[in-house]
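Next up is one chain by itself, shown in structure tokens, the form predicted on its own.
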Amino acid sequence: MSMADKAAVTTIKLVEMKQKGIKITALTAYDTPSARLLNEAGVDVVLVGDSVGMVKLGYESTIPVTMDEMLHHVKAAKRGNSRALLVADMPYLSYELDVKETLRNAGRLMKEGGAHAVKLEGGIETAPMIKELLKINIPVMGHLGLTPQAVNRLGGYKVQGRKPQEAEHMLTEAKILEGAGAFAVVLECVPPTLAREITRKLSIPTIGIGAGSHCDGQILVLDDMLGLSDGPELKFVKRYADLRRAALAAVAAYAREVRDGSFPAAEHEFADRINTLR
């Protein structure tokens, strides 16, 4: 990476990245090691979704997620952030139905969770919520298409605008969300010719989710790609490593040797007399 690479990535520069052409890379982290590490890769976006509901706690969809849960995972994200945009997952609840609320909570994950942007989920409803926020300086991305907070009046986890007066739908809000000042738009599970329209439509980035490749970027949660999740796979999601078959084989092989007495051995032992702890 070159010391140009190594700046910090901010809303304006992903707006200038689309104009000439860089896609731009985006993965979640809940954690200070895995922020880091996308942080060494050089990705662009760090995304603290609220996707660790289910992903790290246990939840059956991203709705349980709380304001102190967020700030937590945002906290430590930001421990491990040096160069990425660090984008907080606005949860279910924290901006539906209040301005002045609104404004606190967005307010709380920049100013105590140390993120850089907030994501609401949403097409129109949420354009006075951008507004207001940009009053006291908070970015936002908008997220259109299967939008997982709504999932129940959604009827599932399915691709979004199909039909055509979904898709125009769908193009008009991410308008509105582009005219009310959001500096980029998540797509997710949207068919990539509507990716394509809408992509060629804004003068802001679209990132994509399993929206096809014409969006000026792509976002996976990191432990899908790395193979770390234990459920279905994911059609969009491609695996680039196998993660959890190795951490379990090594575990296994861990109760395997402490149960047999090979663990731990002479070289894993402290000589009397020399106070280290390598």
Contents of the next structure:
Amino acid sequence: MSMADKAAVTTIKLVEMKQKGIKITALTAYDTPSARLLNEAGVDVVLVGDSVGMVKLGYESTIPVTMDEMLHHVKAAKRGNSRALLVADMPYLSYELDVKETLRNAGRLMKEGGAHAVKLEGGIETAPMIKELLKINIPVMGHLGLTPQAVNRLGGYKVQGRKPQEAEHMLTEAKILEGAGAFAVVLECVPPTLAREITRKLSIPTIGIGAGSHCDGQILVLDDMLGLSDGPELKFVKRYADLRRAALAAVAAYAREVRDGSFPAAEHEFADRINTLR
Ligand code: KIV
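Switch from the form predicted on its own to the form predicted in complex with 3-methyl-2-oxobutanoic acid and print that structure.
Starting with the chain above, the whole complex follows.
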């Protein structure tokens, strides 16, 4: 990373990156060490996604995730964040019902959580909220395609925008989000041709997940790309490591050594007069 790249990432910088053809890197993080890791590796956007519900909290979908749970994780990620733009997901029912409630919830993610921006799922229906959030200086990232909070209406986790009318509708929605003032849009599980068209027609960046290589940036769930997740392998995820297997082997070795008495060994014991822990 050059000196110039060490400057904090802003929403404006992301738009400039699109203009210059520089790809945007984004990953999720839900705690301090992960956010620190992403910053050290120079990732541009750290998203505290409501995927935390499935990845860390054992829920079957993102729907049960509460504002308090999101805030807890946003605060933790904030403590590990230095350069990246920290974006917090607004959980299901925290932004759909009432303008004042939406502003208060988003405001908490910014003021108490330390996020730089929030992300909302949905199209046309979110445009009025995006405008209201901008009035109180809260930047918004949109999210189209497979929006997991809508899994029950969508009938499962499926690729979106395959039919020509659906594709046309998604393009219209993307333009509406841009018009409402969103600074970027996540495109999740969308055919690459549609993602390319949306990317070409918008002046704000598209961040793809399962949306092919033409988006202005890419995002993955950190635990998926590190091979820490134990769920089924998803087509759009590339596993850059196999940490679950390594962790399982380490924990099994520890249990074995405790049982057979080979851990702790002499080098792990405090000899006379040694008080320091290292
Ligand atoms: O919740 C999340 O992690 C997300 C990303 C996968 C885009 O919304």
